[in-house]
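Below, in structure tokens: the form predicted on its own, a single chain.
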Amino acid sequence: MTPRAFSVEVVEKLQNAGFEAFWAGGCVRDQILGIEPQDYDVATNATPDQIRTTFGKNRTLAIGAAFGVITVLGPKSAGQVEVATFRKDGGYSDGRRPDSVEFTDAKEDALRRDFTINGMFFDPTTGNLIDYVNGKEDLGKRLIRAIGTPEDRIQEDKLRMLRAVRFAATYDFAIEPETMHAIQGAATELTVVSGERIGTEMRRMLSHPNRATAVSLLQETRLIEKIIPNAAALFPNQATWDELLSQLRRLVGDFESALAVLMEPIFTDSTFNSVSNGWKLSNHEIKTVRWIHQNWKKLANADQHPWSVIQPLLIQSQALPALALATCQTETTGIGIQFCRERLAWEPEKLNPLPLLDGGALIKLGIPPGPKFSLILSDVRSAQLDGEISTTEQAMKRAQQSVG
């Protein structure tokens, strides 16, 4: 079963069991868009014990439940699905939760939402689209339009600001007016959000291929200098600016190489640290975007360089994303970087042999464990991979030499 046939399923036995039921939010977003809804969500007037009534209590989890949020177990191909009560939310003390919540019917809990085009329901069983909110014409008008007042909106929870970017910039759309200068205004604010929640937000943004517009985004609702220190240096004239932006236009990576990118003009290890702890970066992406600022150049310029010193930098995973860095940097592909790709189509014997030598066999030659053991070995490595030995005897003969 898929997610979507499931999804359907879950709305039938809810409608079967008295009870309305629709397919709510993203899911008849992308449906409308023409887009494969990635999940989707359903809203009822059941309340969560009846829905867990419905489903059975072995296939239902109430973690939600205080909000209204059951999630209904499916077969291992089709997923789960949230199914949420109808509610009318109480006021956002901590600009995230609702302090309370009230079940109520599909209108007002339309009203509750973020944005139109996020605000919609539609019923699978009969095609029906229920729109209380306008939905539809502004995903025809290509605007994210806060629901209501959009101040209103923000208040409740501040990351909704970063979400208008990200939906902005993912479907190409325009934030509408009212709404962007309440993002402006509230900008400052933003501080309030966990760390948690904005690195979410920011891997969805970096990853996707219109990072730039959601970049630019970023800059034009002053949420940038929010999340990333120092950030006015990078724009201290619109023609750095564009430059930063046709990069990250021409990048063809992953959430670390871009990050990598927008970073590059500010790095320092202060500001880096301040991102990575404000968006609480795992181990993974911190090690990533610090190898590829020390090491993109070398590997743009690796024509320039011995085999010896390129070699052990090709073989990193973290080699590729740093190529895509240094590739973007320019229109036209470098000498250096066509001989890194080159090369990373090697078979892998030939891009990463086996050495010569190991510490084993140091010890056999009489060469005890100590300072000189690696520089030994790594000599010995280097000369092999710039082809100045090919033989373990020639490998044995360069180590005694070393050692004196």
Ligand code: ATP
Given for the second form:
Amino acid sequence: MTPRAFSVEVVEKLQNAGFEAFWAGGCVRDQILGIEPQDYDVATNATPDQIRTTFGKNRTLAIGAAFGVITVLGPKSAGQVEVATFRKDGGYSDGRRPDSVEFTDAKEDALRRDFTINGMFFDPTTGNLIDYVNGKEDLGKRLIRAIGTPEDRIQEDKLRMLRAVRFAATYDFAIEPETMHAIQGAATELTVVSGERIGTEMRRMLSHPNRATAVSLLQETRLIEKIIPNAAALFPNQATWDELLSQLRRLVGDFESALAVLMEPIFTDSTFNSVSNGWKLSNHEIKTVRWIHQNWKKLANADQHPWSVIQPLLIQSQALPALALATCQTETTGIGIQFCRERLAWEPEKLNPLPLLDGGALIKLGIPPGPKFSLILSDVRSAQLDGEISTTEQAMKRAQQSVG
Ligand code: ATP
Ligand code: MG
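Given the form predicted on its own, state the structure of the form predicted together with the ligand.
All chains and molecules follow, beginning with the one already shown.
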């Protein structure tokens, strides 16, 4: 069963038990846009207890019950559906999360949502759209507009500023002027949002092909100054900033390569540490971005280095994102990059041939493990890669000569 079919089944089951139930939020938006929703959320006037009774304790999880959310488990292929009781949020004293929630009706549940395009319900059994917030109209106009008074809605939850930018960039929508104004006025207050949430939003924005639009909006909203230390140094003048945006537009790459492009003009250990700590990046992400920063120039100039210098870089998994960065730096692809791409297409045994000598062979030659040991091995390996030697005999001879 598909996730979609299962979510329809969940809605029907609630309706047959006498409750109101609809698809809600993101899945309604995506369905109208003709995009496959990532997941289907259901909203209902059934209370968490009533939801659990309807589907049975065994098929439900009550982890989010305090906020009125019950997870209904489907057959394996269908995943799970979050079923939420219509609610309105109590006060927001921390600028991020509601202090309490109160169960209410569909209309008030629509009004507590962030943007009009995210505030609609849809009844998949009848095909009815339930739209208290003019979301359909704003979808048509391709606008991100806060529901209600933008200043108030942004004050309640500062994360909404980043969500506005992400939705605008990834859907190629504009941010409605009053909503934009409210974000610009509150941008410095982004600091109340946790690093994890900032990281999650940035990861989604920078992973998306429209990442240049996202970065441009982060600058226009002034959020960028709370997200990247020393961000002002990225736009000392319009030409420099335009060039960086062009690079991001040309980039064909993943999150790490995009972050490396963005950081490159201001990359120091301290600026990158503060981004990686601030966004709570994973060790893998941190390692990859550092590697790209340290090695991309060598790859871009691969034609000017011996193969024994380039080969050990190209066989690393970070070589592809590093080449992506190198490629987007200029409009035409340089010969160093072309060289790397040709070599990457080589058969694995040719790109990374087995070593002629290993440590065991050196010990048999009577060379004791020590500081010299790995130097000799790497000298022999370089000679092999550069085509100076091609047999084990030649390799042993070269090792013996270098011991002296
Ligand atoms: P996507 O899953 O593609 O990021 P989404 O709109 O489904 O988009 P979710 O974070 O899954 O986003 O949230 C589901 C719905 O919950 C949203 O459509 C919106 O109605 C509401 N929502 C989510 N976060 C907030 C928030 N910070 N403030 C108000 N409403 C929110
Ligand atoms: Mg969602």
